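Here's a solo chain for you in structure tokens, the form predicted on its own.
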Amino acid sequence: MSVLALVAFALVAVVCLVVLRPLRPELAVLLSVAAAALIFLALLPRIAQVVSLVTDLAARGGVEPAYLAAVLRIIGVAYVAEFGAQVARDAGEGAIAAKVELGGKVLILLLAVPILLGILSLVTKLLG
């Protein structure tokens, strides 16, 4: 999907939301979630291309596959948590959005533990 098609779709969705929100707020929330999900799904092939490119570069650079997998999971958690938080905010649920962000941060910390242990092990080897 090109950026022009993405922006055009988003603008059509926004105009529909502006018209629909005063009349049927519950449907406006559903339309907002559906539009966000469609945009996300449309971007998935591009995300797959980026992951493939990063994987290839990491293999050329000799990066440990486990570390690359952890970093890619961390990035995925960050994007999904941000997406979920923004959808909750769009629905007027700021408290739930904040909890989604907190949950994402906790999961990111958990996923980062193996990387931190690897760095600590490397430092220990260099100093010992």
Contents of the next structure:
Amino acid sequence: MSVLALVAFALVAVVCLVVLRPLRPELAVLLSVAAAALIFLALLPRIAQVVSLVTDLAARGGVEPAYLAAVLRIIGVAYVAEFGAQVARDAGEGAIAAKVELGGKVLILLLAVPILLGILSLVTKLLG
Amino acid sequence: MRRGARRGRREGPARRRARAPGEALNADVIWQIAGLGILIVVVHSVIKTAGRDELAWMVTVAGVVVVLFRVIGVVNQLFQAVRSVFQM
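If the one shown is the form predicted on its own, what is the structure of the form predicted in complex with its partner chain?
What follows is the entire complex, opening with the chain shown before.
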């Protein structure tokens, strides 16, 4: 997928949205959700390439695989939470969007606990 | 009329299967939703002019539900892909 395909797709979606928004706002919301999901879906193979690159680098650098898995999971949670929050905000529900973002932050914090504990144990080992 | 409806229903899954969940960015879903929206608007206004307001409302709700199911399929695809990429 080139950037031209991306922009062309976005133009089509935007024109359809502009036509549909005043007529049927609820369908416009669904259309924007579909457009966002399709763009994200088309970008995911590239993201997978980046992820495999990072995994390769981490394996070369001797990073512990558990930490890398946690980081990848955190990135996934961030992407999905951002997607949900944008959809909610686009539909005019800023409160729901804020709650989705809050939930994403809490889940990310929970996922980061093993890394924090690892840093803490390293620091105590260095000090003591 | 009944046969036509049945044929229309049979066409649906076949077309959906033909639209492979590939990596290319195709605007089929966008066109479908936009076309269905305009169709709903036209049908709604026609029925409303005929004086059957509750039927017009039902048509709108049915259209929204149909589009919702279509979008849910796309979002489900997206979530599966995200889960497989980030090993969640």
